[in-house]
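Take a look at this single chain, the form predicted on its own, given in structure tokens.
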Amino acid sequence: MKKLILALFVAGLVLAAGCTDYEPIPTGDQEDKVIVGFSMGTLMEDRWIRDRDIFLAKAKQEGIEVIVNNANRDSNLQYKQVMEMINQGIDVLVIAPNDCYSEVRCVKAAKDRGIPVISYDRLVMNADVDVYISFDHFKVGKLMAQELIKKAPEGGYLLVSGPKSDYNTELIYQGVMSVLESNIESGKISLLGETWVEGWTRETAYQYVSDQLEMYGEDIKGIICGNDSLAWGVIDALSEAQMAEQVVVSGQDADLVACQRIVTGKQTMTTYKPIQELVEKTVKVCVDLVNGKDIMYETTIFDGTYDVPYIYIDVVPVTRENIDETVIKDGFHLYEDVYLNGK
């Protein structure tokens, strides 16, 4: 009777099962999972760690397996994490260089082997990679100089760029160049110095704008960085010389730190990368290139031997007078984390 009894509770279970919207998803063999190497050149800005974490999650949700390393500015340690995740099975390489030259040697160990290779926001170069997923960065160059001519439209300027290992450097570098030009040209504004960063290593431009302050001292109106940390140096630099609210100052991520020092007046502006959309498409295209897809992509980039598929995201300058409505209203920082040291 008692056989009975749970014979007919567990039949009445899967009737009323049956009658629900839900269908479980087949997980089917281990073998047919999908497998992304996520290969990191750094995790040491914020922004690195926030992509490695969305990934990570938009990946679970995909049903994706993903193999994440990050070689810690080490491009001999980038190489030989790539060969482990190709001798681990890897299906896709995500590869998001230390040294956009170095790299080309994980891109050809991977391709060696049948792998189809994502450079993720920073390109190989001279790899022929399947495709470059990233931001316009020759217009976050372009628009770091024009949010900073608006507050100060002549004096001495400086430019404090990352290292020429990231190619994203040059392309900011054009970016900032062709707003710069024609304000140098007409007198308007001076070029007093520039320097490109190893490591984006917050401490060299730390002591590089110190030394520039005893040279030109309050003759220095701007100053362009390469991202929100080397801008994090320049304005504790500023700050030792009391000047952090007299300089005009750019960067880009749009770090929670750095949202900060907008909203008190430290920092003029950053760029806001929205990492979310990067990692969606990335995603979408590790799925199409294992099931042999046509990738739909904008534009070609040069990388120095061959043009590579292109498929870039837009950016958004971000200032005290539209951060509620860009980062804040995008999720991207809470409200009360941002404005944590007032306004």
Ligand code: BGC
Given for the second form:
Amino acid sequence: MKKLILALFVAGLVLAAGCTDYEPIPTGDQEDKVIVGFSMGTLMEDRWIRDRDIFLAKAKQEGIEVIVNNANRDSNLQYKQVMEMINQGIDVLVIAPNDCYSEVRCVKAAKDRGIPVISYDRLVMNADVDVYISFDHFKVGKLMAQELIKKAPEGGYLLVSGPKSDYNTELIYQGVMSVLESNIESGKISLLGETWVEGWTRETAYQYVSDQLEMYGEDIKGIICGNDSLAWGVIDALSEAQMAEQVVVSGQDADLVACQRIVTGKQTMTTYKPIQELVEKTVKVCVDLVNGKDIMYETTIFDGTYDVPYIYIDVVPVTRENIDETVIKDGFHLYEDVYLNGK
Ligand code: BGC
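In place of the form predicted on its own, output the structure of the form predicted together with ligand BGC.
Entire complex below, previous chain first.
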């Protein structure tokens, strides 16, 4: 709540502050069609396919041309692809970095040529992007811990986070800890182990939890997983140890398979991030940037060197109890798909 009040206060101060230094690019006739480069660090999780597809559809509606590339978790390839986009004449670069720290060179290359840059979902660090548009990842972490603690208020916990090269992992970790710390201090919860999974890979999460299960067995009551892919690997390890429904498990993204695990009781919660909203806001900002308009933003975020404008989108915890009213009601998934394997 405190954070929200602060954010609203900051919002009041900075709204309409504007941040563009770019000359408007005339739009209108075909030759001047706005071209956006959408550089994606990965397409591995389902959500990124959705981001790409909605982005393409929304841009088409707005008469914007999009060059989209997937770097397949390779930072060198992402840099190469961004350089190609720049040479193809993009007006704006939208980048979801593979590695939040090394992609600063992509931003620099674009900015050196006067091309504005939007950091999408993941923040490019130390890069002074024009605007960061994302979900509230601190809240993602907070919700994960809150929901699990409601259902398993005492006992041993494991923390299976994404890689440190993804700054969202750090924000989620801070959110998780903001809830866990007092429970650890009071002795209700003990943190048995924590790990950071390179590349967000399911197999690594599976292996880590299999090893922890051998050490701690039934002392493990909760596992906070950084996303639904990690939760998948973790739940496979729990299932093998016949502990799947005994241990509370979190995730994020509301992947279809995670929603199916939620309604069958294997996964406790996921975090729903409305991608449609993320894309719509991004496409609007692309247009505003090329038109030289001021950008409205809620707050700023420190990228390690600079405070950058931050447009953030709220997130929603999804459990068995509210899945119908959240992801299904929103049309994110169909009822029959979520309940494919029963209730
Ligand atoms: C995103 C998550 C995603 C993860 C792995 C994070 O930066 O915020 O939605 O699951 O990367 O791609």
